[in-house]
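Here you get one chain, nothing else, as structure tokens; it is the form predicted alone.
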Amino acid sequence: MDTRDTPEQAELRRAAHQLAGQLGPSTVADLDDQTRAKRLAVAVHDAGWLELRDDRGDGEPLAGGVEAAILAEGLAETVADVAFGGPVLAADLARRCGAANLGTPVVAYTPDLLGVAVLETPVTTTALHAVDLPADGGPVYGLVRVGGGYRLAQVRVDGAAIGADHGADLTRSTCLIPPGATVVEVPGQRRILTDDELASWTALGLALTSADLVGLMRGVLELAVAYAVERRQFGVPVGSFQAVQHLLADAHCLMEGSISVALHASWAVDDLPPADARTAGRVAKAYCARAARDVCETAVQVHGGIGNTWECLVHVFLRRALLSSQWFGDDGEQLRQLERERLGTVDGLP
């Protein structure tokens, strides 16, 4: 694979960049400005980036997966707080069913956060989890098993047993949905969705929630260096000690790592067969997830005692990173996957 951007991609990447920087949070009062954040949520709304995996009229999606990685990442380097890889996902769920979006839609995943829920007819029967709502809200989607396949469902809910909140996470809001809410198959659907497109489908949240970590490692590290270079301890800059060098060096060569899985992650959601994507998907996520923890604990160290206070922006970055490694399964959950994928055990070595 060419791993360097084509020039749409570059432009997209400067614009999303650019977009983030400008209406993104700047400190944790931000996160409060509502004026904000809706400015921000229009902007992406109209510069088409939620529709980027919709039909395209013959079935394949408007941009590839690389492409969507590139948004994700640009909008975590800043913790936007706006709505992207939900409504993706969602839309990208609807395209492989054939069916038409219904607004700006969402997925209703198992408790654990692993993959798309498949749901029980005609109400659900065990509690479930949305991830990353807009703030108007939207359909949320599931699956129903239909024959050796799948079928989208919507899952109805009354507006007063469902809630957005942010929980660990202060940029994105998540929402349960208590049993008992209505299931009902989406109409006009024109394909059963496969096992294959479902690999697929998870492929793509691998990348997604891959590339989210590493705009965040990028994101937290600009702070931390900064914030080195600013704060003076015994007349010279913090940054000048060997030892806070040293850390953000390992954390500048773990997010480079990430990067190289997680572009190829990406780049393989519509390029490898489905079986390969997602497990090229796995090893980024396990790579990211884990070396995201670090880079952000990192970052909190080298601010010292400031690191661990509520105005630091630093926290909203390790916040934003607990859900995007649990999101499609933390770097245990993936290493176990493809142990058992690769060597076909359930647990542990033969």
Contents of the next structure:
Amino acid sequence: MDTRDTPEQAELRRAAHQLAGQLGPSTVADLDDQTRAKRLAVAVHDAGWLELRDDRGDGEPLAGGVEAAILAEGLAETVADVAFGGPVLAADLARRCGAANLGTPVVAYTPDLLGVAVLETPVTTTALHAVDLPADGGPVYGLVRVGGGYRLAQVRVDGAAIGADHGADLTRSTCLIPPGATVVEVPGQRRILTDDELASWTALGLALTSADLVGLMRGVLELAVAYAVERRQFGVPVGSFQAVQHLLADAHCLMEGSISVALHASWAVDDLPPADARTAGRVAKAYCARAARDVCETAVQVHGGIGNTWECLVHVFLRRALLSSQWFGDDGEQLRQLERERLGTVDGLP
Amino acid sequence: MTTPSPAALLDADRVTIAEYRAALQAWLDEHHAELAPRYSPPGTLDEHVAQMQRVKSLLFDAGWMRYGWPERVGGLGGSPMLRTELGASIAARDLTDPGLYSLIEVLAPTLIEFSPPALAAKVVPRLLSGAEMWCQGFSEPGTGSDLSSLACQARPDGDAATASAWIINGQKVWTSLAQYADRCVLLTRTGPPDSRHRGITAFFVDMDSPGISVAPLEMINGMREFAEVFFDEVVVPADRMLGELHGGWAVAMSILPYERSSCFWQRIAYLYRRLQLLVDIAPDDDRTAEVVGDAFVQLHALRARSRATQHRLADGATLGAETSIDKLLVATAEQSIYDAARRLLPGVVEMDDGVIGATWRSEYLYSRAATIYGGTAEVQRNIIARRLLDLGDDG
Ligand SMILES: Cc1cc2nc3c(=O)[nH]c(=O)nc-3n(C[C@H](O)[C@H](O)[C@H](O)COP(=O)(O)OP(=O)(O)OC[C@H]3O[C@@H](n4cnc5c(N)ncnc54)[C@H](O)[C@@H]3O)c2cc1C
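Just the form predicted alone so far, so send over the form predicted together with its partner chain.
So here's everything in the complex, that chain up top.
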């Protein structure tokens, strides 16, 4: 793989950075500014970013995993409170099933968020979570099992039954879908989703959530470094204390390691066989999830008492990192899956 | 009450910790219904505060709250380890939040040591019985780790030696529970601005004094536990000075021994309880065993360390730099327990808005502050390196 941005990728990176910088929240209070949030959502929509993984006509996506990851990272860097990963993953799943994509969809996940919910018709029997819902919520997709794989199903969510769920993350909306929601197969699917295709979709999920964590690390570390320069104790900037320098230097290393491993995972989505792409995603996610929590906690620590207040933007990063870590599984989960998938450990044996 | 309180049967000076514990546990069992929180969990801060005051009042009336405190402040005497045992017992039963309760141990010993005896005799029983709450006004916007740089000013009304009152101007920040507090142990600048720890004086200030305003601050978990406190020409009688004029540093430092022994013991009891709650709901598998085991080992090492610290204090030792070890151990153990919860309850801390999720999430986020409040982890490491390992001076 060539790790350099193509000119188009560099342009996309610049565009995401600029848009998120202009319309993303720059203070915690900004999160309440509905007008701004709406403008951000419209801008992301108008840029066509939610359609990146739609079918370009021959079954292949309009853009690659790398492009999608560049946007995920750019939006997370300013904790942009706009749906992106959720709708993109749903569109990608629909594409793989050969289903026409209607509206801006999202995916229903198992309550631990480890993967797409595999459902029984006619109604759901367990609670599910939809993650990263767009404001103009479109269909909610799950899968049903059929011979040879899966088909796409729509979970008909009765608006009134949806829990007003906020979770830890203040920048992306999630919702709890209680049991009893109607499940219908999406009509007109041209393909059965194979296990390989599902692995490839999972690889995209792992790559996008890893990229989101990379963006969070970039953004929060920038805040922490700036604060270490500005905050003075004992007559000097706290950033002049070696203890603080080492914390920030460690965080910087974790971020750089994450950038590399996440880039590899996003490249792998379209360029490696599905099982290998998923492995690359798991490795990236295992690394980034742990790194992002460490980096966010370092940022809290460097901010001292201020870092423990609601009005300090740092916790918005930490909270978002909690969701992005758990979405498709945190580091512990990835290590367990790697052990199972790579070393062939059979579940249930001691 | 018709039956004599069992507490009254114990001789404070002779009772062993084990005997005290047995009698206390029996009483707590018997009065479980009365003591239990009236709110449904997780509860608001208002509810937590009301619960603590109610529990203190019940314990005071039954005598338990008076063991380990000197008779001259309404206590029954005996070893301070008795009151530590009480704090731990009620924390282990989730009857009060240890963070709220800890302010008793942080502030009452200081008042007993430094205030005019008549003042302590009047106010300490009010603190113990739940009639009052106090807060600790040390930190300022420009003053955190470097406490000796504080700027909140007190000037004498007249000549410093004979002034009948002092006038306070300035600001404190992150003052826990200031919005509920009746009094504040306040550090002020009485020397020249650059007089550092030599020009600080402590006062015991009534929070309803004209000129004080309190603005609660929202914490990382959305609770409004701490506040900004503003002082505008606040008049404080001279007999409210704690310790000597310009002797405030000694007052501030006196807080350490109890904060780092009794308070930690309560928090440890609370953390054991949290670990148990986690074990109750986590899946029964190898991963739980490993993660819980790791947290348990940290907690156990901390408990053993803290027990030794308390015995040293009870034997008359002066606690100092070595309590920075206790502080680091308690902060890391606390964070590892909430890390364990996050790992073992996938999706709960992140997504669940029910009681379980909201409680674990709130406590998880709050636990990130354990390496900040009471002296940051970096500052503790500096102290350990310089004073215990002799690696350079305090510079
Ligand atoms: C939940 C909570 C409750 C609190 N309650 C109270 C209260 O009731 N009353 C009260 O007075 N205060 C209270 N505080 C304030 C607390 O005591 C301070 O936050 C703490 O002392 C740190 O000061 P600071 O926040 O100004 O951080 P700073 O001192 O600005 O530190 C910023 C960063 O620099 C580092 N640093 C600073 N100096 C050094 C050094 N010399 N060497 C290496 N690193 C250094 C710190 O470790 C930290 O990472 C509370 C704080 C919290 C979070």
